[in-house]
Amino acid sequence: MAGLLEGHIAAVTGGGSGIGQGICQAYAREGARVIILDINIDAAKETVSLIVATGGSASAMKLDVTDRQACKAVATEIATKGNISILVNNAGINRRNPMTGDAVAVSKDWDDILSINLDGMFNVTHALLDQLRATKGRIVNIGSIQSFVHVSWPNSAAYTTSKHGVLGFTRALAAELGKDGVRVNAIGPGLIETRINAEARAKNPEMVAMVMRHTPLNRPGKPEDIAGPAVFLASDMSAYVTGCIVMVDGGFRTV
């Protein structure tokens, strides 16, 4: 069914690569005008080129989600061309260091991961909240299987904390904004193959094998596996869905 997002303006953070890029392309195919927000403006422009080449509509804006004032400035600029009705909080990073490791590295990882994955989500959402309320919009936050589980990754305190926070933020905001007609949901990806994690996957075959042992579908995911649920949650097909997390993990949490 084409045109599920016709007439919508969607902003996607971290849309220059991986899951974010896949979501941007899917939204454009469904008729949305997509604004790619990424700290790497060249990567964002690459996504624009991919979308335009297939007849879609997209633009790129540089944004560091940890910069609260920059988020407000971007929101103001977006508003001059029309209010967004879809926000995808996808920007994030992951590093794995045990709490018992080097104190300086552990502290830096904590600060960096929480500032991007959690504070960044707040900064962007808060800056665009007036637009989303005006359009009775939809917010899609990217969580993780680590929004629930952690025992398989005992060296990921910062990342696990941030993704638990994504789920809590999603549910709290859904409860608050429902009266305004704004729906807030999340997606919980499993192991998704992207360029960004290619090196980590290559260096940690035992980690990949562990994930596959817990994945009934017996394969890693791809960005397009996340794109479908992201379209569903942004479209009117999910008009009575809010405060939920859709797990897209190949069944990881069932084993």
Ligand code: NAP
Contents of the next structure:
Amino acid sequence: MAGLLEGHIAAVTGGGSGIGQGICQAYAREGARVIILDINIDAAKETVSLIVATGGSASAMKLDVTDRQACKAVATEIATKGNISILVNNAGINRRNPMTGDAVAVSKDWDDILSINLDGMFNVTHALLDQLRATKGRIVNIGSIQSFVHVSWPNSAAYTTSKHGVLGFTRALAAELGKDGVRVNAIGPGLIETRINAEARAKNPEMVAMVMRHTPLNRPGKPEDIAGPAVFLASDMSAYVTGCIVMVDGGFRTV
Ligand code: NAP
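Structure of the form predicted in complex with the ligand, please, following the form predicted alone?
The next block holds the full complex; its first chain is the one shown before.
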């Protein structure tokens, strides 16, 4: 049986690790050619190896999503081999210094988090927009439970602001690009066990316990939990879905 993404070329930022890696593997399994864009080229190549070892098609390109010119150069290079029809804006970082903490640290957090999580999303999307419009493509942005605010969740101003921005960007682009046949959606992961939160989980088990007390499915998620919804939003199965955020959070935000 043909895969759900047969014939598609998918670019995934931050595909060298965690959620992005899980999405790359799932897209390849569904027949897409996957291009992994990551600041960490060794990690991106590792994802390529995992995909190729299981018979899929993938390639890696080094990209810092904060570098607007580099995003344009990568888009030009991709276009020489074929237009992408799926873009997953997944690259992101998190730090949890409180606003009331050290002024230098909190200012650096703000600059770094906003430039990667939000400006980076703009840079990559804008660079690949012509390709996505030409293919009537699909954009999947990785938001968060922190695209909303909940008192039980360990918030931080910079990350929460960036992920609210991801949701705003998703809705605005869906409204603008619908006429071109481009669909734009987001995924809102809950606590997913990846490198981004490995230190926080190790150092602060009470944080995990607090989140789990509010999570009906009563377990942290894994990258493969995000992969299914990401396939859905990239495939024709979601042909009439745009401008929405699919929460993949074990029920955290629902109850
Ligand atoms: P991860 O394992 O740290 O993966 C993030 C990837 O993005 C890494 O390969 C990282 O490279 C790369 N990256 C960082 N800065 C970059 C840049 N400037 N340009 C290109 N690539 C860059 O984290 P993850 O948990 O999979 O996170 C993926 C996305 O999910 C993020 O947007 C995150 O905010 C979101 N999210 C995660 C959770 C969760 O609980 N895990 C929950 C909600 C939302 P390095 O090797 O340099 O780190």
